[in-house]
Each structure stands twice: as structure tokens, then as C-alpha cells.
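Here's a solo chain for you in C-alpha cells, the form predicted on its own.
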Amino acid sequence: MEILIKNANIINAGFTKSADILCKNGKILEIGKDLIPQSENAKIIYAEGNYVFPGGIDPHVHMHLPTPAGYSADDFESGSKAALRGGTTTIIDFVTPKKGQILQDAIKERKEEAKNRVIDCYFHVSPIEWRDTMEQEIAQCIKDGYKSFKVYMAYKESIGLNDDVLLKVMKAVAKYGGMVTLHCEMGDKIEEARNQLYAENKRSPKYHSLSRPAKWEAQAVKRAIELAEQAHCPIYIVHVSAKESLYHIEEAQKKGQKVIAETCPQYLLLDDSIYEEDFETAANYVMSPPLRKKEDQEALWSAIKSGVVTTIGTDHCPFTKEQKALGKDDFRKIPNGTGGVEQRLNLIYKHGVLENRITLQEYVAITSTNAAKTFGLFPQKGQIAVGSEADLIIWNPGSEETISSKTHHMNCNLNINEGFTRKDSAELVMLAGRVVLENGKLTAETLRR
């Protein structure tokens, strides 16, 4: 199908430009001043006033997760579903496998789990432990094209590494040119205060916040660095949270080492006195790591300008209600995570650009183009070029509207964002040059994929 769009004001994170962009068999053609289409059966799309942005790149999300509390509240389909309508077309998930199963096996069990999904996925694959064979499955998902590596420092009883393996892990992936992608927490400390906390019949969901605090989170970050400098291993650091943590980044950038850093809405627009909320409020916010200070959170937008976190994720895994309930007695029970897949675009909009913390082009940076670099996406994801696929976002920033769990689209009836308000929204999405989303709904070409 053969799409033009008159008029838009293309924004990339290197340059903003006003012209036409024609897209055909799903890239993008061409793009300059009147354009004419190749075909009289050619869709036209009129993006006056509009910006157009490369489609949003949420680099972490956890759909259909298992946990003892259930599946987490999306799965694939309806994840996709709710990130489309919010400007996300592409979203990379986890492949965690079982004890003893070969990583190539989990990720085509993964796979066919995400085959419902309505947007491009990608995967990270995490090693939860160390055999004999491992440093061939990490070779063979390298050569297969999967090179991110996600790892766990803290949960050291199911999923989590210590650090003799987490080495050996990184000496493997770095060998064969891929990256390692980790969760840095302490998490021997952590168990040891959950349980002490829980033993002292403190146990309410502000003790998930004060078993977790940001001291061990930096703690974890400078050890990652530091076994990452002797693997000479380019790792990523998701959902960073706190200011001590960035110092640390930001020292070993400085020296010319490989660490990326991510960062979450909420880390930038939420802060730790939720938690002192009764129990049905404070539960939603039960996450790892938790909700820090404001003066994190202000650290964290300092960083983004100054290009230390160059990725904002969701890290979405919503629980609903009835699940999170399940931790009324025990914090330890509260499944741990918050949807959000849906909102980044229009948050990071609203609190980055309108209130001038970030320009349009940083923007478009931080929620696509970067992630598109970092995870070997670019050039065919995340910027607005000749022969780059046709992902593609018509914003409009004059819209409003107050977000709440009665109107989202995520599959869970509650929403940490309840309450806030956007004045933006995606109104078309395209995806591999087919519009997909317009005018807030999904199209038939969507349901078709």
C-alpha cells in the first residue's frame, strides 16, 4: 500500500523538518517538497499542525510474566494493543527460561507466547544460572540475532545470578559480541531485611520500599561495573532509580567504558511517600526497585538532559487488584510491578517537553531513537528516513485528557497515573507503513497482522 503524508513536521533526534513523506511496501520512500503519488489508489494523510514522530521503542516490558500471584495482567495481545494506541510499535520482552532448559528452547516457547501480538517484538534472553553448555547457547542466540543478555542481581532464589557466575556470564557474551542487560539490586541484603522486617510484624507495603533501599541499588551498580571492566562487557542497566547510582554510571562513562543506562515514568514523576498510603493505594505501587526521593527523581531528569540515560522504559508488568491484594498481610506477597506501556509517550511529552526539561528532539531520542541504536534496531527503527521502515507517529499536541484505570486500555483495572493528565496524544500510528491506529482506534489492518 502506498501512504503520503502532506505537510508534516518531522522530528528526529538530529534535525526537524517540514516536507511530505511517501511510504510504500512498508518503508519510507521518499521524502521532500510535493510529492506526488505513484499510484491513484494511494492513501493521503494531511498532518498540518501535527508533529510526526518515529514510532516509540519501549525497550522493557515484561508481558504475560509468570509469578506466584499469576500471570502478570497483559499478555502479548493486549500489551501490544494498549502500547499501540499510546505510539509504541515496538516493544522487547524477556525470555526467561526454567532451570536446566536450554536458552534456544525458551525462546521459542517465548515466541509462540507472543505470537498474538498486533506490534513488532524483540527479545532479551536471560541466563538464570550456569551449565556446561552455556557459553554455546549464548554463542548460538548471538548468532541467531538475539545479543541482549538480561541478568538479575537481586531474586537470587529463583532467577538471580551471584557474582561467579554473573562473570562467567559476561566473559561469554562479551566473547561473542553481544551486551548484558541487568536488574542491580543487592538482592542477598534484600532478603535478609524483607525477612528481619516481616519478622518484626512489619508488613505493610512501605516495607517493600524500606527492605530496598537506594544505597544497595548503587551498591549493585558499581559492582556491575566493575565485574563488566574485567569481562570488557558493554552492559545496560534498566530502571534506574537513584541518584547514587548515577554517580556511578556517569565515572566509568567518563573513563570510555560501555554502560547504558535506562530509566522509568515513574522514577521521573512518582516519589516514596505513596507508601504511606493505606494499603489498597500503596499496593499499586509496589515495584522493584520502589519509588525513590524527589530529589531522585530530579537527578534522573538532569541526567537524561545531559545524556547519561539515554533510554526511558516501562519495565510494564501490571497486576491487578485482586492480586496485589494478595500481599494484605505480607509485603513479600505483593506481586511486584505497574503498567505502563500505554502512557510513556504522552507523559515523557507532558513533563519532558512542555515543562522545557527536554527539547522535542531529545525527546524523540530518549523514547526511540536511542533504544533503536543501543539493541540494533537502526537504521530501519526509530528515525525518520529514506528506506527505514514506515514506523511512524502523527502527535497531536493539543489534545486532553485525564488518565484513569475506567478509560486505559491495559488489561488491569488499576493505574498508577490515575488522575494525571495529558495534552497530547498519537492520533494516527503507522506501522510497516499500514495505519494501524487512527483517530484512537485500532484499524482493520491491525487486527488482521
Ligand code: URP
Second form
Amino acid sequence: MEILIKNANIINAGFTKSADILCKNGKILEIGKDLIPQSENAKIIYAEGNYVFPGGIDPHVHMHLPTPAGYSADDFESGSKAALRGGTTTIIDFVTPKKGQILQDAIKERKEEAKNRVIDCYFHVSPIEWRDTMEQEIAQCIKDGYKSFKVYMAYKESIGLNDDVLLKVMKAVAKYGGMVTLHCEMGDKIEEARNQLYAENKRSPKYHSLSRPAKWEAQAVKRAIELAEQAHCPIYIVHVSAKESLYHIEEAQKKGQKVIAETCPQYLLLDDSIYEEDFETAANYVMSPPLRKKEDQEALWSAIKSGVVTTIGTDHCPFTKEQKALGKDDFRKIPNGTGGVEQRLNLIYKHGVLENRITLQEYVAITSTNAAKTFGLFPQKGQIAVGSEADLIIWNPGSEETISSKTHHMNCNLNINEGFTRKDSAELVMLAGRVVLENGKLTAETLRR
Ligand code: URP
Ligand code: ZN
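Can you swap the form predicted on its own for the form predicted in complex with the ligand?
Below is the entire complex, every chain and molecule, led by the chain shown above.
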């Protein structure tokens, strides 16, 4: 199938250009003025008045995640459809093995679970323990193209790692040329604080937040950086939420250490005052790390502008109101996580670009290009260039709507961005040269994957 996009206002991370884009066999064949399609039945799309961006890449989602409260509410099908509607054409999810399970077996299982997705999907792999064969398993993953290894410094009772195991993982990953991505929170201190608060009869959602203070995120970030330096291992710190964490990240970057940082829309736009609300509201915002203060938001925006934070993921992990209600009498039982994969691009466009915090080119960099570069998908993805995959969004900057759980497409009856307005929309989305969303509807092509 040949598709010609006429009069595209192309926005890449490095440059903008007005031109036509000719796509064929899944790739961008030509970019230039007054292009003519090669075949008679080529589809012509007129893009004047809209921007054309590379498809969004969300480097941090948890579809169909098993938890004590049941699976997270979006499976790969519903979650990837919601992502697509928001202009995201690639997600990176996680392979989390069961105790004792070989990484290769866990990858096989997870790929099976992800089969019903409608967009491109890659995985980070999580070593949750150490064993004699782990170094070889990590080496095999890297050989097979799985180069990013996610470790948790929180959740010590289930998947979290102690520092000695963390160091072993980092050394093995560094030896074979991979990267470690980290959830940084001081797990032991948090566990103690949670249990102490519960024992004192402090059981509402705000104690989730109070048991996970910014200083313990920052301490974990500092520790992770120290261990990575010892192991000579590149690291990527997920969902940075606290100003104090940024200080350690920036110091390490200044010294030349490979430390990459991600944040999420919720940490840029929401704050911890929400935890003072009643259970039905506050529980919806229970996530780890929790929401922080307004000054942390401003620090995160500055860190994006200065290049200390280079990617925006969503940590998409929605739970329904009914699942959240399982923690009515015990904040420790409220499932951690919120949804956002559908609104990432809208929120960052409105609050980043339209509020003059970032330029359009920086917007493309943090929502697509930098993730592609960080996770080995560039130059196939993350840019509009000859030879790259034709993953494109035609972005209408003048389409306004209020975000609501009643109209969103995520499989969840709540939305932490309820009431936010968006000023734009992905009017048409192409994935690998096929139109997969047009006029707000998924096309037959979407489902033919
Ligand atoms: O609260 C969160 N972030 N839930 C998803 C799992 C994780 O910690 O990333
Ligand atoms: Zn996560």
C-alpha cells in the first residue's frame, strides 16, 4: 500500500520541514516537494493545518499486570487501542518472571499475553532474584535483543532486590552491553513505615503517600547511581517524581556517568494535596512513587528543558474503582497504579508546548525520539526520515475536548486526569505504513495485525 501525505508540517526532534511524505511497504520512501505517488491506487492524505509527528513511544506501561487486587484493568488489546487513540504507536512493557522462572521462559509467556496488541510492543526484562544461571540468562536476553533490565528497589516482599543482588545484576548487564532500568524507592524503610502507620491506626490513602517520602526516593536514586558507577553499568531511572532525586541525577550526568531519567505526566501535573480528599477520590491517585509537591512539578519541567530528564513514560497501570476499594480499611491493600497511556501526548502538548515550557521539537524528543534512541529503536522509529518506519501521527492542534472516564478508551471506570481539557488530537495515525486510526476510529487495518 502506498500513501502520500501532502503538505505535511513535519516536526522532528532535530528540525521541522514543510514537505510531502511518500510511504510504501511500511517505510518512508521519500520526503520532498510536489511528490507524485508511484501507483494509481495510492491513498492521498491532505495534512495542511496539522502537524505531522513521529508515532509516540511510551517506554513504561504495565498491561495485564498480576497483583493481589487482580490484573491491572487494561490488557494488551484494550491498552494498546487506547494508546493508539492518543497517538502512541509503540509501547515498552515488562517481563516479570515468577520466582524461580528462567528469564527466557518468562519472555515466552509474556509475548503470548501480548499477542492481541494492535501496536508495536517491546519489553524490559526483570531479574527478581539471583541464581547461578542468571548471568547466562541475562547474556542470552541481550543476544536475543532484550537489552533493558528493570529492577525494583521497592516491593522487597515480592520482586524487589537488595543492593548485593542489584550490584550482581548491574555487573552482568554491563558485561554483555545492556542497560539497567530502576524503580528507585528505599524498599525496607518504606515497608517498616507502612506497617508502623497501620499499627497506629493510620489507614487512609494519605498514609500511602506519607510512607513513601521524596527523601527515600532520592536516597534510592543516589544508591543506584553509586552501584552503577561501581558496576560501570548504564542506568535509566523510571518515574522520577522528586526534586531531590533530580539533584543526584544531574550531578552524575555532569561527571559523565550514563544516567538517563524518565518522568510521567502525573508527576508534572498533579500534586499530593489530592490525598487529603475522601477515600473514593484519594485512592484513585495511589501510585508509587506517590504524587509530590508543586515545587517538584516545576523542578521536573525545568529538568526536561535542561535535558536532565529526557523521556516521558506513563507507568500506565490502571485499576478500577472496585479494585481500589479493596484498600478501604488498609491503604497497603490499595493497588498501586493509574492509567494514562491514552492522554500522554495530549497532556504534554497542552501543558508543555502550549504553556511555553517546551518547543514542538523538544516535545517530539521527549515523547518519541529519545525513547527510541535509549531503547535501540532509532532510526527505525522516533523520527520522520527516509528509510524509517512509517509510524506517523497527523496532529490536529485545534481539536478541543474534556478528558473523562466516560469517554476515554482505557478499560477503567476512573481517570486521574478527569476534567483536564485537551486542545489537540491524533486525527490520523499510521503504523508501519498503514492507516490505523482515522477520524477518531480504529480502522480495519488496525485489527488485521
Ligand atoms: O504505582 C505504580 N507505579 N504501579 C505500577 C507498578 C510500578 O511500580 O511501576
Ligand atoms: Zn511502572
